[in-house]
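Taking the form predicted alone, here's one chain by itself in structure tokens.
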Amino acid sequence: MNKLSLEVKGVVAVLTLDNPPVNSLGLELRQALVEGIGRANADPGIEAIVLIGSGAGLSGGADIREFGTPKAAAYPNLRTVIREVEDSAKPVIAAIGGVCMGGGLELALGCHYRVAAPGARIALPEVKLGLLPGAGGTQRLPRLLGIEAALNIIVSGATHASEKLRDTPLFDSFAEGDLLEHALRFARQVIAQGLGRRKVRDLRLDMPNAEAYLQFVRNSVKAVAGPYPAPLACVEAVAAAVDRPFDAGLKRERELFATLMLSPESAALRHVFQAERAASHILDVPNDTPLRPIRKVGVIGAGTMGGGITMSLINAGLPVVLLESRQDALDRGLANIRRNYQGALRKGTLNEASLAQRLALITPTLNYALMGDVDLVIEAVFESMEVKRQVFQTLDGVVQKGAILASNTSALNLDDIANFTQRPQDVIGLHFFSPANVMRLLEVVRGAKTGTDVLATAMRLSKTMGKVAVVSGVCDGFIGNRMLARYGAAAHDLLLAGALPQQVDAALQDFGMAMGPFRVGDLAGLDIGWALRKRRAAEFPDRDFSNVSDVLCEAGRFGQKTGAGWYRYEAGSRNPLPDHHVSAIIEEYRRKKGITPRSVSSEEIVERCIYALINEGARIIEDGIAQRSSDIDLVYLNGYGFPAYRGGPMFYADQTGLHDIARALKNIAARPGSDSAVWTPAPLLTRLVQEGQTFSAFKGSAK
């Protein structure tokens, strides 16, 4: 495939980058660019060169798939391409429209002139991958925009509209019409006026008290960067632009880039980036699967979850029929939706007119008949199979043929729910996470009879809503809550062994979890788990599902909503305070179980809880519930507070070493009192250890 075309327009050569979808600067395109610049310079009839991108824009940057492969270092690398552009004997004009990010922006900075179109998206987002711009971005951008503005762009990695940078030296001209025609006119102007080549590298970088300012920035960035080394490295690279000649600054930038590339934090963030793209690929669903139209959506239930789902839909511009069983509940739900928008109104990210437009998309009702013409209905009612049976049987008789029926269940058997209808092929699980209008994760649960077009449509809808969608098979708890149950059980075992809730939470928060399991329990409500354990006890009467939190619930301690759970809470505060009553309850529970407490270290807490997650994740892959290990990582990163700089539990396992994890699990399983059935390494984990494989590299079923 030809990645670049050269077309002569009078005395101007137009080089068009053509590497869909975002003209990423992979090896083939880099080779074509160098060849194209050479051909244009060799043609005596050409006096200037325009670089422009096809499709999505100039370029989205480097091809991340090449990182860590021979292609990344193969000739010509991006720095070489930019040097060829910069050293071109004929002026090179970058025509910037659409996407111009990362290496794409660095390429534009290496050109002699830049013209931009309205709506272009400008960014150096490398910091989000644990890296810094490694092809001169930290050296050239400060020379155009100044240190402060350049640092804001580089350290944040944020995307900026070209209009916001219109009057800066970044752009030499701004297109009002067709971008290519404007770039050609500008090129002819450069030729006619004899402006020649203007190299950004030759610009002086002068800022009074630069060192004092940079030290201030170092202190500020260090305070917020946490475990991520890239933001501070970005500052150091820009500092090199201040106190070193250009080529020496480039060398320092490259040294810092190479160090970051080898860091575990960058490896984790790059893994997450690729995982998000892989998750949308469903192994047995062709890319050209026809999609069902989604023009109007019904939501059953106006509570916290139903309200959040409604907000996600209207934010995406979709009309919603919102149904409740009682007028007071419906009124309360609508009031809560409006209240949830108040923060955006205060910040100025939403105005009253826009809010009114969104709220006008909601049709509130108490009548199922208004669901007749929706294309999708999402049930968000109480987590009871009997309640869901009533809802789905009613919907089956009301909703038009071909509409998708979705359940927001977090654990119940989706196949049973589908069988409440005469159209199980139209039923799917859409498990949103609370608050649904904020949380990015969406577990898309595929039933045994769910149609491939229904699944493909659900994945497209998730993208429309800005969600990270992960496909899950049907099992108790799906991916996330099934793993959470093992994680919680491991934490509970530690209480019995001798730890206290605050000790377990502190150790796991030090590991990087957003919140420890007992704080999470108090936030979610301990009565939810209590109800689940009672349901499971009824289903499996020969198994013991009892838990210390049962005693807490029996005492009315449901967590933050009652002011007491694993912790106590002062009125109006969410700050967890250790409670001696809880310590006494735990001690009494141990006594009844005949357990003598011992000292438990932070290292043991992390090992048991995180390795329990990993082992259950291996079983989930083996059972075919998740397609790939990176899908599990996305679930835990986006729904359960796993630290992004560790890449998710399965990636963390690969980095730690599967052999070491399997050995630790065997040791735990062999300890007196351990449940060897749950602690014994999963068969897939054992197999990968024997074959010297990793979760990331594993393909296919273990069965």
Second form
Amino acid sequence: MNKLSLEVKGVVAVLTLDNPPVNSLGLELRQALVEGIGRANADPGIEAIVLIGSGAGLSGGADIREFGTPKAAAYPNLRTVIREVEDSAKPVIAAIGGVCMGGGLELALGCHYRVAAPGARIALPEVKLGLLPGAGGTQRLPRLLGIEAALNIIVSGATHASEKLRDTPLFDSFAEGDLLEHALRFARQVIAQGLGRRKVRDLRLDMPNAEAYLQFVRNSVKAVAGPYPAPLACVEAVAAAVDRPFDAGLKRERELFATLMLSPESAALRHVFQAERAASHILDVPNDTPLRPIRKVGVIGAGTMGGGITMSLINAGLPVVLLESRQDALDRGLANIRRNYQGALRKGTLNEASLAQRLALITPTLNYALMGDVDLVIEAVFESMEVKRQVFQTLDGVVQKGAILASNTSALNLDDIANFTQRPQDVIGLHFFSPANVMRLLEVVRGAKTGTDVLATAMRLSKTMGKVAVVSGVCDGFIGNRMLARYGAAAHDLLLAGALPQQVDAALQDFGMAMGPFRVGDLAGLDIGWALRKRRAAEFPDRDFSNVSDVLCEAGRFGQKTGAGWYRYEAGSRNPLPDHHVSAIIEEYRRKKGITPRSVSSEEIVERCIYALINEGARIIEDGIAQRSSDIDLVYLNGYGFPAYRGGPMFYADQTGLHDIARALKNIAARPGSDSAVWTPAPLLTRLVQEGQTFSAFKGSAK
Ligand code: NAD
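Just the form predicted alone so far, so send over the form predicted together with nicotinamide-adenine-dinucleotide.
To see the whole picture, the full complex is given below, headed by that same chain.
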């Protein structure tokens, strides 16, 4: 396939990048660019060259699929291409429209002139993948825009509209009409006026007190970069543009880039980037599966979840019929929705007029007749099989044929819910996380009979709402909560062994978890788990569901909402304070169980809790509940506060080494009192260790 076309327009050669969807600068396009520049230079009739992109814009940058493969470094690499462009004997003009990001912007910076169209999106987003612009961006951009503006763009990775940069030296001209026509006119002007080539590398970079300014930037960036090395490396690369000649600066940029490329943080961020793209592909559902139209949605229940789900839908412009069983519950739900928008109003991210527009999309009702013409219903009523049965049987009777019926259940069996209807193929689980309007994660639960078009439509809807959707099979807790149960049990075991809640939380927070499990418990409310354990104990009388938090609940300590749980809280504060009453309760609990406490290290805490997640994750793949390990990573990153710089539990396992993980699990399983069914390495983990494989590379059938 030809990824670049050369067209001669009088004395100007137009090179059009044609590598959909975003003209990423993969090897074939790079080869074609070098060849095209060479041909235009060899043609005596040509006096200038215009570089332009077809489709989405000039270029979205490097082809991330090449990262870590020999293709990424294969000749000509991007730096070579840019040097060929910069060294072209004939002036090269970049015509910038649509996306012009990363390597695409670096290519434009290597051109002798830049003309831009309104609406172009300009960015150097490498920092978001834990990298820096490695093809001269850190050396050329400061020479054009000055250190401060360049640092802003490079360190933030943010996208800027071309209009915002219109009057800066980044652009030599701004197109009002057709971009190509404008670029051609500009090229003819360059020729007519004999302007020749202007190389950005030759511009002087002057800034009084640059060193003092850079020191200030280093300090501020260090304070916010957390565990990520890339933002500071970006500053160092720009600093090299200030104090070294151009080629020495390029060399320094290269060294810093190479170091970042090998950093575990960048590997994790690149993994996450690719995981998000992979998640939307369902193994047995072809990409061209016809979708069902979703023009109007019904939501049943205006409680915590129904309210948040409604907000996600109206934020995406979808009309919602919101149904409740009682007027007071409906009024309360609507008032909560309004209140939840107040923050956005205060911050100015939303104005009164657009809020009114969104709220007008809601039709509140107590009447199922209004559900007749919706294309999708999302049920978010109480977590009771009996209530769900009534709702789904009613929906089956009133909702038009072909509509999708979804349940937000967290723990009930979706297949049983589907069988309440005469159309189980139209039933799916849409498991949102709380607060549903904020959390990006959506577990799309595929029932035994869910239709592939229903599944594909749900994935598309999730994209419309700006969510990260992960497909999960039906099992207790789906992917996320099934793993969370193991993690919570591991944390609880550590209390029994001799640790205190604050010690467990601190170790896991040092590991990078947004919040330790006991703080999370206090935030969510300990009474929820208590009620669940009581239900389970009634269902399975021969099993022991007891937990230290039962004792806390019996004492009225439900967490933050009662001012005490695993921690104590001062009035009006959410700051968890260690509480000697809790230590006493735990000690008493251990005594009753006949456990002699021992000292527990932070390493052991992290190992047990995180390895428990990994082992259950392996079983989830084995059972066919998750399609791939990176889906599990997305669930944990987006729903459970797992640190992005570790890439998710399964990626972390790969990085740590599956052999070491399996060995540690075996050691735990062999300890007296351990539940060996839980801690024995999952068969898939054992198999991958034997084969020297990783979770990421594992593509085969788990069975
Ligand atoms: P909630 O108690 O806040 O809201 C439930 C709402 O449903 C109430 O307003 C109630 O009046 C209404 N309702 C009850 N029966 C009804 C009926 N027959 N018809 C119409 N409305 C009815 O509960 P929630 O936390 O929003 O949970 C709802 C569902 O979402 C449950 O299945 C729950 O397991 C699930 N879920 C909850 C969370 C969470 O963090 N809260 C997260 C994911 C999923």
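Source: prediction; values computed, not measured. Numbering follows the first chain given and starts at 1. Just so we're on the same page, rigid core means the largest C-alpha set that superposes within 1.5 Å between forms.
A.B. asks: With both forms fitted on the core, give yes or no for whether the Cα of A538 moves by 2 angstroms or more between these two forms.
C.D. replies: Indeed, A538 is displaced by 2 Å or more.
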